[in-house]
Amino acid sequence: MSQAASAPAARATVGDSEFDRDTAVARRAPGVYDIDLSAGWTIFGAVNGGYLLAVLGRALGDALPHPDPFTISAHYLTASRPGPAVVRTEEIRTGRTLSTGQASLFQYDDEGREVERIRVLASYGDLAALPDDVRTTAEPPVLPPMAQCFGPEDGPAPDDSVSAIAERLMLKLDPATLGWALGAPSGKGEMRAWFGLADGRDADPLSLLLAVDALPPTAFELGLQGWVPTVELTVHVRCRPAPGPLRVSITTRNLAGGFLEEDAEVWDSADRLVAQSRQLARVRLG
């Protein structure tokens, strides 16, 4: 075997990875950005909500004077599709430690009219400037070692038309939350996994917006199937993650009227709670 063939693939870095390229926005005018939404982050043909949130988060990071998302709330109005899109941002208020803005992503219908896909309101600050004082009762999720967990590559050959995003993630699911894949869902509404990007890029505040919405839906462990579209998603970014894989834990306590909540926690390799989120999603019953 040649030296070139045996050499390990170089790890991608923050700023130079597929995630960075596919969330990059081009400023057309102040507050107006163009992007071509990648088909690589889709599930059932629709663009993943966490990827979309990262796109709008990147645009707001350019438009606002502070660098990091502290809290970002999104309402998903219509399903986004791969292809051209426009992001429009507005600065609402800027203070010494926080700036607040809003952004909307638009695509075009068959007649060339703009259709709003997603609208967000966010506050940005500087995570590096926060004090180190932490007082918490939260504890990181207990997962088996990564070698004892399972990813999409451990099952049947993946169908790219169903979930292209799976190829771009390093996802190793806790076997205790995999009953749905074996035809025996637990009914507990829990999902836990080791998480990273497949090209080895370390996590940063922007990729945390993807991490909270990248695991299979908890609805699967409740015995439900099919697409679970997000209605609203709020993410709190608490600190910059340390290098290494993340641990993501998601729980659902209440499914009623065809809607459920998903509460997510993201922990880094230093056992710090780096992000939290709650989303409301629709499910198909019957």
Given for the second form:
There are 2 protein chains.
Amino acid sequence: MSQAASAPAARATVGDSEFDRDTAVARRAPGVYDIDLSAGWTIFGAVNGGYLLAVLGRALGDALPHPDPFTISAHYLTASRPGPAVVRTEEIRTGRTLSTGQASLFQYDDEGREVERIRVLASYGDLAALPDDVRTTAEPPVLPPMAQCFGPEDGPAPDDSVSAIAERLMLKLDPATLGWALGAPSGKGEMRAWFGLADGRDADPLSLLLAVDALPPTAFELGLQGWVPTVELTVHVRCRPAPGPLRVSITTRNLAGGFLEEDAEVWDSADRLVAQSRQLARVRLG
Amino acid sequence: MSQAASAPAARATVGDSEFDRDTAVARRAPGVYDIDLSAGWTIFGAVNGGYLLAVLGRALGDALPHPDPFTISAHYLTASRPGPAVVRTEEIRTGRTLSTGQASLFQYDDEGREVERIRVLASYGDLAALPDDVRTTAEPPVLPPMAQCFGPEDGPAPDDSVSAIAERLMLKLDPATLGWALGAPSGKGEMRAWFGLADGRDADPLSLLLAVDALPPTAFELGLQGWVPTVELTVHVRCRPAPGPLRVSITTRNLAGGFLEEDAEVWDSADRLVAQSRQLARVRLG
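Form predicted on its own already given; the form predicted together with a further copy of the same chain follows:
Shown next: the complete complex, the earlier chain at its head.
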């Protein structure tokens, strides 16, 4: 159901949006949270890794005394699927400005036994309490204006079963990183896009965890096909994002030995570098 | 004792060197390893984070069925000090080509209770089994020849209590990143050096975990003083390093809000990008 595709009734807000509903966890007991993983954030049937990270991040935000992920490292063990899941959290250490925790997401096998999908370590703090001193030397990516970029809706009609997540994102890719969609991959490990949520919800620290893993794989521009599963993903959230669209720029410089890294930068409308991430992913060669 | 400072008797080898002796762990029971953390790998009395990561990496290499760290993520909780420590490991999942584990390093408080210093998640594989396909587009850092770079031994006589680690490293810094040592920091978040071990031992996957955290902080070139403690460090080991000196290049582009990231690249003598890391560290502003 694409309510956002017709004239939107009202823009969704942080706390009241698809993303919030689909990442909400229900605390069953201290450190135990239930969720039904949504089928809405899948690509080719696989539940998106950034969505999963946001679910874990939501649980940890409840379990730890500090509200915002500062650095979160996830190791992906087995593929998640839509349906029931449980997140178990552990508080490791609490300090004055940072607390550290661990969380695991489990699903259930045919006998109802828990199978671990992802385990994360994370340090949380309060982004609103950080001093204003900004000496960032990195510069935002150069992207054409949004009207000159393209999303899935600009191509052939998407098949819902392939790209459910595409309906929930506002994704407008830089045409310079879209060669793969036209059968002419650039050969450069780059992917850039304007990014937001389809229902208009502004970004927040948790949705940044989705943003770093929501673009097509750089592998496509490198001429590789097929799934590029994430082995490990570490995200640094450095700043609460300003309202408005984000710019996401992903780079791969070390495709070798059947693995590649994807370095993502997320910039907000105030030109702040709000999140940085690196993931290690496996590729199918040849 | 600086046996290496005089004419070396024989070059140390992988498995028989200071680094190996000081990172050796004794398995007390399955998943339980004892070590006496060496005072030899400290800077200003603090045990170096990369040395600690190598200790954890050594234990995990014994605990897991695959030999080499592929991606290891560490959250540093409390400062370690030389002396007794225990590493507790857990095998999380074993696959055909990758296995994932967790490890914690503990020391003891005045009552003999265990206090957790560091917790890591890591995925291990077999670097020797990776296909030869190398499509790295990153290029090695430009460094002056080693004879035109400078180490601690080229400056005022080092005070052993300040720089014990300096005696165990062959570290020759690019003069372009040494302004801080002359009271004239460049203002650029960069640090580059030729790197090796003082006793001549070649690099291996475990010593790469040390290499990414063994240079002076980029904060020094940014004009900041004092300690820059690591909150979190993720290392990707992508290739067994060739014999000979390494080149380490560290960059900081996002100093903001009292934190900074350090991105390290380690290149071997065969021009392979053998390791990449990113750490989040806290700085003292003003």
